[in-house]
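This document starts with one chain, in the form predicted on its own, laid out as C-alpha cells.
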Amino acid sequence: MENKRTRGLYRIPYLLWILLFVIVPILLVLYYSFFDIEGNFSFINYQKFFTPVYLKMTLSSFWYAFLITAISLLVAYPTAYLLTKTRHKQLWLLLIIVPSWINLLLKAYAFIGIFGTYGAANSFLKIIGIGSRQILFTDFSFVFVSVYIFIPFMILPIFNALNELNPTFIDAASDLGASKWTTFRRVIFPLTIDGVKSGCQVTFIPALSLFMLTRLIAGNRVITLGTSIEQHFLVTQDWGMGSTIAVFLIIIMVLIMVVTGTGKRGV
C-alpha cells in the first residue's frame, strides 16, 4: 500500500509537467486556431489550409523532410555499423554526438561563412578549377546542413540497435551459406529495424518545423510549415492562421508517431 502511494507521489510532478507544457499549450493552439485576424470566431482558418498554397506548402515540407531523413539514413546506418565494429567505438560516438551540444544558430552562422562566397567551399572550387559558385541560399546549402544537424540523432538509435545484436544471429547465417549481402537483408536490418525507425522518427518529425535554416541558410528559398508558422506569429500577426497550421502539423507529428512506433523485440 505504502508503495503505491510513493509511486503516486512520484508521477505527481510529472503529471504537472505534462498538463503545464504539453497539454495546456496543444489546448491554447487549438482554442486560437478557432479565430480570425480580427479577433471573431471563425473556421475560415481551417478553410484557408486547404487552399493550394497551404497544401502546396505542405507538401513542400514533406519532400523536404524526407529528403533530409533518407540521405541521414543512408550516411548513418553504415556509419553506424562500421563504429561497431571499431576498438573505441564509445569515443567515436561521443565525437559524431558532440558537434549537436552546440547551439543550432552558431552552426547555421558557420556554415554562412563556409559556404559564403569568400568561404571555404568556394575557396576549394577554385583550387581544383572549378570556379566560385553560388552555394549559399540554395536548395543543396539547406539539406546539406540540416542533414549534418541531424544525423548524429540518427546514428545513436542506429548504433545501439547494431550494437545490441546478437552475434550468433549473423554466425549462424554464415554457417548456413548466407552471403554478406543476404545476412544483412534477412538478419541484420530487419532486427535492427527498431533504431532505423527511432532515429526517422526523431529526424522526420522536427524536419518538418525547421524554420531557422531555411531563413539563414536557404534565404527564404525553401518555405515550410515552420516557416509560415514563423511568419503567421511575428510578422503578420495572424496568430490564428499560424495556430491552425500548427495543429496540423501537431497532428501529422502524432501520426508519424505511430506509424514508426516501435515494439518490443524478442532477441
Given for the second form:
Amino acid sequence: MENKRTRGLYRIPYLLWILLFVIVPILLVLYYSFFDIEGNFSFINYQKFFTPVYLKMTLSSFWYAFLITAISLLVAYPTAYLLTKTRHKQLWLLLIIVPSWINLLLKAYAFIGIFGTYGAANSFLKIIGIGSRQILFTDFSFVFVSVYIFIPFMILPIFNALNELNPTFIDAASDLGASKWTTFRRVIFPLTIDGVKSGCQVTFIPALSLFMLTRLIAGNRVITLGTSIEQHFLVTQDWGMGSTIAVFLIIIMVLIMVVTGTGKRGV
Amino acid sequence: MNKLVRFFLFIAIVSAVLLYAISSLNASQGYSGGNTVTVFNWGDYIDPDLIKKFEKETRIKVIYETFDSNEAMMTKIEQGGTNYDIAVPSEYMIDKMRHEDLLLPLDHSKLPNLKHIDKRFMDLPFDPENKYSIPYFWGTVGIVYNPKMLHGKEITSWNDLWDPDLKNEILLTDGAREVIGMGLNSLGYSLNDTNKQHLIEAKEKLDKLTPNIKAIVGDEIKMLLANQEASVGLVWSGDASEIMSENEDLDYVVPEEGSNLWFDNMVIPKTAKNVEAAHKFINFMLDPKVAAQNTDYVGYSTPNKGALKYMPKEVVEDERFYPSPELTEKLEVYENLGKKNLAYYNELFLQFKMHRK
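Compare with the form predicted on its own: the form predicted together with its partner chain:
First the chain shown before, then all remaining chains and molecules of the complex.
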C-alpha cells in the first residue's frame, strides 16, 4: 500500500508536465483551428488546407525534408561507423557535437557569408576554374545548410547503436564465410536499424517545419509548412489557419512515429 | 548521484553570484526601486548613446526590446504579460490598436517639446489631434540600385524592374504590403486597393517578375545590397540611407508612379507600468538636438522641424529622403484595411513566393 502511494507521488511531476506542456497546447491548437479570421466557428481553414496552394506546400515540405534526411543518413552512417573504429571515440564524437551548441542563426549568417557572390565558396570555384556561381538562395544551399545542421542528431543514435553492437557477431559472420559487404548488409545494418530509425525521426520531423533557414539561406524561394505557420501567426494574425497547418503537421508527425516506430524497444 | 548533486549546486551558486552582481551593479548606478521605462522598438532604430544620456539625465533605467514587424509587436501587446511603456508602431497599426483599445491617451502638457514637430506631420487621419501618438520618423518605400553593376542603366519607375536585363538581380523586402503594393503601383492602382480583381492582376504581374528576383529577405537585405550580392533592392528609405552610407556606389529612388509614405510613431500601450517615465522619454526624444543626433544615427527622415537646423545641409536638402511637395503628393499612407483584406494580401504574397521560375 505504502509502496503504491509513493509510486503515485513520483508520477505527479511527469503527469503535470505532460498535461500542461503537451496535452493542453495540442488541444488549444486544435481548438483555434476551428475559427476563421474573424473569430467565427467554421471549417473553412480545413477546406483551405485542401486547396492547391497548401497541398503544394505540404508536398514541397515533404520533398525537402526527405532530401535532408536521406543525405544526412548517407553522410552520417559511414561517419558513425568510422567513429567506432577510431581510438579516441569520445573525443571525435565531441568534436562533431560541439557545433550543434552554437546558435542556429549564427551558423546561418556564417553561411550567408560563405555562400555569397564574393564568399569563400565562390573564390574556391574561381580558383579551380569553374567560375563564380549563384550558391546562396538556391535549393542546393538550403539542403546543404540543413544537412549540416541536422547531421549531429543523425550521427549520435547511429553511433550509439554501432557502439553497442557485440563484435563477436561480426567475427561469427566472417568465420562462417560472409564477405564484408554481406556482413554489413545481413548483420551490422539490421542490428543498428533502431539507431537509424531514431536518427531519421529526429531529422525528418524538425526538417518538415524548418522556417528561419527558408528565408536566410533560401531567400523565401523554398516555402515550407513552418514558414507558413510563422506567417499566419505573426503577420496575418490568422491564428486559425496557422493552427490548422499545425494540426496537419502533428498528424503527419504521429504517422511518421508510428510507421518508423521500433515496436519492441520503443524510442 | 553525488556528481549530479554537485553539478546542480555549482550552477545554483554561480547563478546566485551573478544575480547578486547584477543587483549591486544596478544599485550603484541608482537604478533601485524599479524606476524603469521599457521601450519596445524596431531593431537598430535608436542611437544607443541617447539611451545612456536619458538614463543619466533622469535616473530612469531604460529596458530596450526590439521587434521586426508591426504585427508581431501588436500580438505581443495584445496577449498581455508584457509591460512595455513605449512602443513604436507604424501608422496603420496605430489605427488598429486605437480601435482595439490598446493605447493610452497622451498628456500633451507633459510634452512641451511637441512644438518642434512639423505641422505637416501632425493631426493625420490615423490619429486625429495626436491623441495617442507622436511621430518618430517618416519615410518612403523605394528602390536602391547600383548604377555601376547595371552599366549605367537608370531606374526611375517600378516598371523598370520588369526589364529582362535585370535577371536574378532583385532583392525584395519580406513584407506583403510592400511587395503587393509595388505590383499595384506599377499598374497605377492605389496602395490601399481592396478590389479583388485589381489585387489578382497585381499578383499576376508580380509572377512575371519572378525570373528577376534573387531572394525575398528580411533585415539581411541591407548587408546583402551593401556587399553587392544583388544590384537592385526594394527597401524602406531609412534602410536605403544606411546601405548607401556603407557602399557609396548605390543610389535610391522613389519611383515616379508613386509609393508608400509611412510614419513610425511613439505610443504608450495600455500595458504600460510607468506612464510618467514614458512621457519623459517621449519628450526627451522630441528635443531638437536629441532628434538630430538620432536621425544622424538611424538615417530615416525626421518630422522634427527644430532638428533640421542641427543637421548637415546636404542631408536636409537631399530630395531622395526629404522629397519635394510634388512627389509627396503622389505618395500614399497605408490605411488599415481590416483583417480580412490583410489576410488576402498575405495569401497572394504567399502564392507569389511559391511561384517558381
